[in-house]
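Listed next as structure tokens is one chain, alone, in the form predicted alone.
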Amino acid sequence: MDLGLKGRKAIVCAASKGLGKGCAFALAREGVEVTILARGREALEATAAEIRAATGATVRTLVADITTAEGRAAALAAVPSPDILVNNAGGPPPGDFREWDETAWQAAVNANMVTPIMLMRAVVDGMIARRFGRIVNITSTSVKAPIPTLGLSNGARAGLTGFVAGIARQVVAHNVTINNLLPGPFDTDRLRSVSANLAAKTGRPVEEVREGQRNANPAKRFGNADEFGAFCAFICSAHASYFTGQNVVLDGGAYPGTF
């Protein structure tokens, strides 16, 4: 299927690895001019080279911390009129809520709620004027089923979800959609960090913990970044203009709810 995205311009945040990289790869395959952002230059440039070699697409890089005002300004200067924005930022650390002071909460809310809102605020009017826009926020299944050790993430991402529910309905008439993708257990650095934390707390080997996590999932495996990226690309497509304000769970069936 042709997703109707050839020649569009995209900003993909935190895209040097993991789910952001998967999204950038999938968009590049569709002929999107992709600008990928991350804080580390070496991994970012390696990812850009890999995507260019595999797809032939135009891929630009920007070393920036998207959670800062300076980083966001640099991203918008590099791509002043994006057609697609994929918001993504590393999740806050796991732990016990008793360990987190106000500074920890402010950092989590800034990275996982305020930053994507500020980027949406900056690009949405241009998208409305051009009659095309696709915004995808990578969040977490924790907004539907909170994860006890990820309280910082549960709180910050739930705030973003509530905001998106309102704003998405205000812009869809202009062919601008805003949706959230909620990854479950994907084999990323983030999951490996959570597994290591659990192993340390229980005194079990990390691989034993990971095997238990895999077997606990109905799919009996972790997800991979390529399949996540393909789903993201479809939501960004010309065919998805009637799809907005949704929280799409991608977790191999782990979420047990009916709705």
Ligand code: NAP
Given for the second form:
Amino acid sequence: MDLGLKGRKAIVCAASKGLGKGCAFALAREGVEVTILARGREALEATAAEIRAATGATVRTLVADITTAEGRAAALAAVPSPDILVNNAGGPPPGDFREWDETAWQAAVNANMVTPIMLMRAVVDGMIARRFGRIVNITSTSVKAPIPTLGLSNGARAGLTGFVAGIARQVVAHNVTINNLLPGPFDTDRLRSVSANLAAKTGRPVEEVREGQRNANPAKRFGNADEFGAFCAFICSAHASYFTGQNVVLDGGAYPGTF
Ligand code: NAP
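Form predicted alone done, so how does the form predicted together with the ligand look?
What follows is the entire complex, opening with the chain shown before.
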């Protein structure tokens, strides 16, 4: 299927690794000019080279911390009129809620709620004027079913989800859609660090913990970033203009609800 995205311009945040990289790859395969950003240059340049070699697409890089005002300004200066915005950033650390003081909460809310909202605010009017826009926020299944050790994520991302539910309905008449992709367990550095944390806490070998996590999933495996990216690309496609304000769970069926 041709997704009708050739020549579109995308900003993909936090995309040198993991799920952001998967999204950038899938968009580049569709002929989208992608600008990927991350804080570390080495992995970012390696990923850009990998995507260019595999797809022939134009891939630009930006070393920036997207959770800072300067980082967001640099992203918007690099791509002043994006057609597609994929919001993503590192997830907050796991722990017990008693450990998280006001500073920890402010950091989580800034990274996983305020940052995507500021970027949406900056790009949405241009998208409306051009009558095309696709915004995808990478959140987590924790907004649907809280993960006890990830309280900072449960809370901050729920705030973003509530905001998106409102604003998505205000812009869709202009062919601008805003949706959230909710990953369950995907095999990325982030998941590996969550597994390592659990292993350290329980005194079990990491591979045993990971085997248990895979077996606990109905699909008996972790997801991979390519399949995540393919979903993102479809939601960004020309065919998806009637799809907005949705929270799409990608978790191998782990969420047990009927809906
Ligand atoms: P990952 O493999 O660790 O990759 C994170 C990417 O984000 C890296 O490219 C990293 O590069 C970049 N990044 C992190 N903080 C950044 C910042 N402040 N500014 C710019 N770039 C930044 O993580 P992932 O698994 O893809 O996770 C992506 C998001 O999905 C996270 O918020 C995570 O909590 C959430 N999530 C993941 C899973 C899962 O199973 N993987 C499940 C639910 C939710 P630098 O470090 O060089 O900046």
